[in-house]
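In the block that follows, a single chain appears as structure tokens, in the form predicted alone.
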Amino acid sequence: MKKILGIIGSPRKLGNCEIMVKEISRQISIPHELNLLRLQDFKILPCRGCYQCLYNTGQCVLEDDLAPVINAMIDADALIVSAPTYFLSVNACIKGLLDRGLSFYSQIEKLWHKPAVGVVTAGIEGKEGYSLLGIQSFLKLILAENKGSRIVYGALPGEVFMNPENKQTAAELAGALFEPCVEKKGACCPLCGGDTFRFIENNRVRCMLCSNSGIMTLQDGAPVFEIKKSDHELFLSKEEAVKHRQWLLGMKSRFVGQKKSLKKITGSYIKQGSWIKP
């Protein structure tokens, strides 16, 4: 029997995010058990950038609840992630977990391309801001395989299913979770499938999901994106993710080698400004 982990990035109990995860689970035809994890129930401290999770046992030195969250992700066969829109982006607990992403890179072999779907809720149609990009980034950067991500609308708890189309959305995500990825077509990044871009100048664009750049042209009135890989990728392939981990591991020796020069630069700023304390 499959194990599915529902990661809920909302503080509301039985809110739209929670019932959306449970509806997706209901419509998965494969026998499975659903385990649920509400991120705000866990104490996730800010990363302090010490890189210790990449060395030795791979355990973070901070004493909080990160380990049980990562272990639950490792133990699952697939993930369903949901989060609400707060001020035009996903709830901060999603980003808070993602900021501890160095710990994910110590577990690449166990987390790589775990099938996942994501859903974002928003109270006002068209006012979701970049929350969908936020959930897509979360799935990519925890090294999962994004089988589908959608946005649904509903503000009050339960309101999301006052629109029957949202149950159809749940059914589509449920059907995609254990199926092969469908190649995205149309106005999207050819490398990662992202559909959010920053427009720079002279038809140059940057994909906001994989952060690679290229150009946009119009063909028969429709945008076409030509995006090229950079020399340093984060998640486009397992080999590149491992290479990025090696780059991270090399930061320690880089710091030691340049410590005096770096200290000379930062030291000149020590006495500037007055700190406001809590």
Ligand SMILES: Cc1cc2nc3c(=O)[nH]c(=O)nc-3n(C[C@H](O)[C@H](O)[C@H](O)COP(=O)(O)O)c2cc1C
Contents of the next structure:
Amino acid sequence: MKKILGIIGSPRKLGNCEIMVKEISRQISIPHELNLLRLQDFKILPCRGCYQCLYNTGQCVLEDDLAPVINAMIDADALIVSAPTYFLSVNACIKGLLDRGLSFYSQIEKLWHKPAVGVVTAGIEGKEGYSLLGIQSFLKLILAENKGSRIVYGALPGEVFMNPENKQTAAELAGALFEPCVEKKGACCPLCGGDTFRFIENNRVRCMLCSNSGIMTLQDGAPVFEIKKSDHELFLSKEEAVKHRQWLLGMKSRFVGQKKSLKKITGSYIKQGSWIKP
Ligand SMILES: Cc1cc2nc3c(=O)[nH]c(=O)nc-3n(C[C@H](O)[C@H](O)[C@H](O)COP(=O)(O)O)c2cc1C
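How about the form predicted in complex with this ligand, since we already have the form predicted alone?
What follows is the whole complex; the chain from before opens it.
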């Protein structure tokens, strides 16, 4: 039997995130067991940026609950992730886990392209800010294969299902989870399916999900994106993810090699300002 892990980013019990995950599970036709993980139940400390996990085969120096979360992800055949919009983005526990993402790089082989769907809930239509990009980035950077990510609206716990269309959204995500990915077309990045872009120099656009850039033209009034791969894209294949891990591993020797010149830069800032402590 398939094992599905529901990752709930909301602290609210039986809130919109939790019931969306459960509804998606109800509508999956394949027999499966649903395991649930509420991120707020786990102590996930802020990343210290020391890179030790990369050299310690994934073992972070911080003593917290990261390992059981990663193990649950490894153990699952597929993921359903949901998060509420808090102040125009996914709430902090999703970003907090993602910030520990260097630990995921040691597990590329075990985590790569687990099928996943994402749901963002928001209280006010149009006030979701960049939360959809937040959940899409989360799925990408935990190395999952995003089979579909959607926003649903509802402020009060349970309110999402006052709109029957949201049950349909759950059905669509349920149907997509174990299906092959459909080819990306239309107003999205042809490389990764991202639909958030930044306008950059020379009338070019950059996809905020895979970091590749290109041009946007209008065909019959509809935007069409031509995006080409670049050097520091956010990997589209497992090989590129492994290559990125190698690049990160090279950071230590780059640091050692440039330590003296870096100290010259930082040294003059040591004594400036007074630190306020808690
Ligand atoms: C602290 C906080 C900030 C919020 N910020 C936004 C926001 O910026 N935009 C929005 O549309 N809804 C916002 N909401 C509403 C929630 O996204 C919405 O109620 C959501 O359905 C909550 O999901 P839950 O029931 O699973 O917790 C906010 C809610 C809280 C508690």
